[in-house]
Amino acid sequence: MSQIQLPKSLEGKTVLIAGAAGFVPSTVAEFYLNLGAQVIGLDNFITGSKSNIELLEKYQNFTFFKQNIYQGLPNFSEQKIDYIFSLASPASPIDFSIIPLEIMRVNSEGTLALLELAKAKNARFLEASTSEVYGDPEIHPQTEDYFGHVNPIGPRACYDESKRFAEALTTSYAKKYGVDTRIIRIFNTYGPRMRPDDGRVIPNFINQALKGEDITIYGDGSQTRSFCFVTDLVDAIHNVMFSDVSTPFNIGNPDEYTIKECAEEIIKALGSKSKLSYHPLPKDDPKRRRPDMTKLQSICDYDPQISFQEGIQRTADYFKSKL
């Protein structure tokens, strides 16, 4: 594999971002707006934030369509599109029991619509998959050639299985139609623009610490996660999009923390008086998660820059600004 040649500017190029109101997609959108690209955003606000779109609309080279992508796409017949980012799926565990069918449809019918557009426009297509395709992994750290240990009828199945399907669909379009595709598997990510009620570990712990409430830990806190700050994740996404490799890449931060260590770091960083409160571990909750980053780092100099402590402080400052 060759080293990636990243463009210094994307002026004259058009980038389509599905799910643009989400915290990761809106950060991706702003990154490409700052590289000079014309950016088109799509979102139906089922979990995305209108405030994220309002921020992007300050850029003259941003256009937004309110759209549910599994019900169809805007008419782009006269529009040149060079790059498509499939980033539209809700990803928080609290959504899995509330909107499971919407999650499954956006990752199947929605992905299909975007792939059809990529085929029609001869655009490069990136599917944002997830570390959830590994399920509760039996190997550690997780490498891209691991097929996973997933419960197809469990409480996380709507997300796990629809993302596995999206990867298969993306790969099939590459093989059958020659669509220029990329696949990323995103590990735990956090940062500004997250929903405060997101239900994931970092926003839960920060909100509880800011309020001085007990921090809720499920299980004994020994399960691990690897937390990547959002700007580092965008750097990884950019490297993959401009690589020449169509097979999946893990992206994230390989630093591993137990959930208990994470809670203690947040209490310390925020000077909180919160205590730890332990509760039963949910069904199918992964015991260990850490990406093996060897594949991506073999073709680029990707190296996460934001420490966990700095990232927590930045995220907490953002949540404070929303109180």
The other form holds:
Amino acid sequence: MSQIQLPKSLEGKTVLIAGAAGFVPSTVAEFYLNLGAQVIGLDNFITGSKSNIELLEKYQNFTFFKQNIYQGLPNFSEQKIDYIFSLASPASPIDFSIIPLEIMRVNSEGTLALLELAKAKNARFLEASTSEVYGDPEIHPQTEDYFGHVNPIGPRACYDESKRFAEALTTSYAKKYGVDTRIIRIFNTYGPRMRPDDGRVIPNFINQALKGEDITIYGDGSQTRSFCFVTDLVDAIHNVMFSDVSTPFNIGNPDEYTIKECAEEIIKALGSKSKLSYHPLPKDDPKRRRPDMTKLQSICDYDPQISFQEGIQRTADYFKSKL
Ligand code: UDP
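Give me the form predicted in complex with uridine-5'-diphosphate (UDP) now, not the form predicted on its own.
Now the complete complex, all chains and molecules, led by this one.
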């Protein structure tokens, strides 16, 4: 593997971001706007926030189309496109029971449409896959060569299996048509611009702690996750996009916490009086999750900068501004 040459500027380049109203994609979009790229955002607001697009619209080099990407893309026949980020899927477990078909369609038909566009425009394409492709993993930490342990008919299947399909589709476009592709597997990520009612653990716990409500621990809280602050994640995404490696990379932060520790850290960081309350563990909830970062660190100096404590403060400040 070669070391990465990161561009100092992307002036004159066009970046397409599918799912631009989501918290990770809108942070990616802002990063590339600041590098001088023309950025085109697409979103249908199924789970993304209008406020994230309003923020991006302050940049002159941003254009937005309200569009459901599995129902067709805007007419880009005259448009040069250099980089495509496939970041459009809802990703919170509470979405899995409410909009499973939309999730499966965006990751299959939506990804297909973006890959066809990449082929037509000779653009580099990045598929944002997920640690969920490992399911409830039997090896720990998870390395990219692990094939996973996924229940194909369980409550998380719509996401896990459609992202596995998206990885297969991306790899097939690279092999059959020579499309220049990248794949990232995003581990648990949090930060400003998440929806307060997103349903994932960090926004739930922060909002409960801020309001002095009980912190809702599912199961006994011994299950683990490794949480990455969103700006560190964007740094990893950028490194992968500008690498020359098409096989998947884990991206995230390898610091691992039990969910109970996570609750206690949040209570402490926010000086909250909230108590812990225990609720049933959802079916197929992965017991342990931590990315093995060896592969990414073999091609760049990636080192997450934001500690959990600092990230929690920054995220809480964001939620406070929305209360
Ligand atoms: N969780 C919890 N309380 C909540 C929300 C989530 O204990 O209010 C747990 C959940 O059961 C899982 C972990 O926190 O074990 C992370 O859940 P999340 O929904 O953030 O994402 P996942 O990693 O499961 O996709």
